[in-house]
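Only one chain is included here, represented as structure tokens and corresponding to the form predicted on its own.
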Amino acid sequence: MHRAMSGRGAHDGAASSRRGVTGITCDVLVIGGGPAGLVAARETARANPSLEVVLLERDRAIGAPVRCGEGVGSKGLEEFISASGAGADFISRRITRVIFWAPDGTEVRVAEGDVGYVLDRTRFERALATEAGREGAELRVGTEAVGMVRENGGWRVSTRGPAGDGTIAARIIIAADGVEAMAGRWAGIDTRVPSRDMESCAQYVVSGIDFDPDAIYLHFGESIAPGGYAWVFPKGIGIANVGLGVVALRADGRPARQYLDDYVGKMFPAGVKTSYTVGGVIVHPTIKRTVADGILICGDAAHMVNPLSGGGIVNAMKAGRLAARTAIDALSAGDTSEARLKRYHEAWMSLMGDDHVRFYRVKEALNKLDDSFFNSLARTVERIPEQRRTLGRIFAHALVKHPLLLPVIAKYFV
């Protein structure tokens, strides 16, 4: 169990926390111990010591269980937390190339350079939390959120830990709660994902496989991963998470793990599989209201996910370092109210909301598209030396093919 306690003296009026009969009272509350939660514990307690920030995470363990593919951009990286040094163990491997295949198993090599990362998820997610703790934030493991009232201006929030049932009374909450998005949903905040748009996800971690351990593979095919695609994150030589998002309304019915199954079986028939995750990925543009009365919506809780890649690492930080930074301006002005917190929806479609809402667009444009387009699509790109192959080049290809996806992909590369 990891529990961070502050060393600071006590504070007047709602900013002490004081334990009773009836629970205790923080200035902030987090919901959710993933990496928006965590860094937004972080972020406030850093910002003003004087604040009594509380973490709840209803697992038994920060980190745990893994339910992603664990690959993260080095410079997204970076802006939170060094990737280099002795206390970087949270890496697992350094990716230096995308490596992409066509349906009929065509490869395409597109990036060289920093590319990115693969993470140990479990360990990365333990030193953001050790962190927060240090900057003096309170995390309470294996505590959920059960529900929640207003009251005094604030949120009484209904726990259930360890020690049985309490109380928190917050002056604000940032709820970080991932895909199942309770704590909006209590403030009234309409964060449904439509069934189109949540792909089911499966992965393996498998051994004894050969692959290029400094590339991440993504494999597309409607036999594959129907409204999704493959992916092969290297862990270490010979070892990668293999997973796969399929759309439910696309797979006949079949669950991704059966899809996973006939998928490591052609690609890896000699791999061993030494663990399994399962999970659902919102493929959808943010939630068009990610504040209410004294409480911000962060990360998967608020769809704040790449709807193109599926990716939401890097996404869930910023998102957790700018509710942190409202959350403390609001209180410093005494005015909690959603109308002073619509900034923080709107500094978050400036920074990256926007952006998502075009890939959003170009993932429906894509989606529109058959096997045939990809595959002859990558028999062209082969064609380009692969030293000039970028992201941009194989647009430019992909639109003389298919002149239909300009009003789309051009909102954004233009």
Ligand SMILES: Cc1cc2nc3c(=O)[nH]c(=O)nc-3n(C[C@H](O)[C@H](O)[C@H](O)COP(=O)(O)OP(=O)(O)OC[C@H]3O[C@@H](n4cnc5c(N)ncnc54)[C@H](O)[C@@H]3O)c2cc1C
Second form
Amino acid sequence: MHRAMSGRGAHDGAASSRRGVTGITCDVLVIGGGPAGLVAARETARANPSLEVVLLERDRAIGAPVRCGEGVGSKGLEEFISASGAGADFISRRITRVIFWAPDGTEVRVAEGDVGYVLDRTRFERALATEAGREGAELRVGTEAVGMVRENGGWRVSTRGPAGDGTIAARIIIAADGVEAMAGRWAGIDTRVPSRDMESCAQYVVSGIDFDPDAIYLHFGESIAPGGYAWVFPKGIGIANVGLGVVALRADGRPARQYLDDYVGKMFPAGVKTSYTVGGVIVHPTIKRTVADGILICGDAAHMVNPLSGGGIVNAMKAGRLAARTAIDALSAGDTSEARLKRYHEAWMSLMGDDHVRFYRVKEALNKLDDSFFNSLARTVERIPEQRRTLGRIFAHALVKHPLLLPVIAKYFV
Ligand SMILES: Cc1cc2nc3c(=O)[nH]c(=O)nc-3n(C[C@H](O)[C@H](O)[C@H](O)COP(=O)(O)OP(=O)(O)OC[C@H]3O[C@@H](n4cnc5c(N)ncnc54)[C@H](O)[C@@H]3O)c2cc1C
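Let's compare: the form predicted on its own is above, so bring in the form predicted in complex with the ligand.
Starting with the chain above, the whole complex follows.
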């Protein structure tokens, strides 16, 4: 098992040894090696090579296990990494259309063009990690942050890793530790999620099935995925991530996996399930406070997922980049106080966070509608010629059908 994969990274305190992990100090400590943390580490090291940047990842490999449908929009992805050329082996499939299935099975094809990609997240995160390492960040895999205390204007983080227990002192922390979000809590930040905004997801990789390999499918219905939706995201011809998310409060005590087994049994009875995963998606707007003295929180840890779609990969990377920039500025100004770091929160809210508040309100309004609304909407939209069918037009029809949505849209989209 490797401990320090690469990079310039940390330096040892006078009374400690590098091997024993104890007494290490660095400028920026990133907790969590998902998209948010990897981009934060890469951008920090790239922007200021004199900074010592260390990233801790609890799992024994960056990018595994995969707990994700792996779908991303092309524009968002390409802000961070090129999706073409020899290095882009992390693209499983290019997606050119979106197909919605209404609860009664009515099919609505929407976008045609450059929709996005289904990633191979293990390779994707490995590619980001390689770039972070090349820029000089030190990646410590299999090393978990287990607690932290304020010390000398920064933080001292306790760690547990292959070489045993240790500590790392850092001038500033970027917490990117995903849905569990312990680092934020240790810093006194409220990262709790209301149970109505936590989706439990389950997913199989299913092979030997028949579907359009250039499309992603989103399937709605109270009996299919209460409070969420089911997805089919192609990994290749005849093979797809087939998953769904449910809000436990609306799921009649049945776990996501039961809904998924029913779904796969009905939709793909001949499919072969080759892997299984579960995970939580926080469909809640950004937490009210994403910074405290010496710490910035980004990605799922700060609830930065799009609450309508549940997509969080690109958001996490955007937040990681913003956190990196803010951390660098704060360190060069010699001021890592909450008062200074607040500019990260403000920048995030105007970049994405305010939109998420709007999407959340739309989600709440949609939650009040039942299957018959979506069935009749799908039948109306079906009548729009396919080349004129845009998400905007679908929304317009939704408004006509259900005035309940009107105040939400008028207030937030007009
Ligand atoms: C089933 C499912 C399907 C999804 N599908 C999609 C999709 O299709 N498209 C999309 O955009 N989003 C999807 N998401 C959401 C997406 O996976 C997340 O939004 C995204 O991974 C967030 O990135 P992150 O870096 O914030 O967190 P994560 O990717 O969760 O990374 C956090 C990392 O921190 C590590 N960590 C945690 N605690 C510690 C600690 N104490 N010390 C050290 N390391 C720690 C974890 O091991 C993990 O590697 C899905 C989520 C689920 C569960």
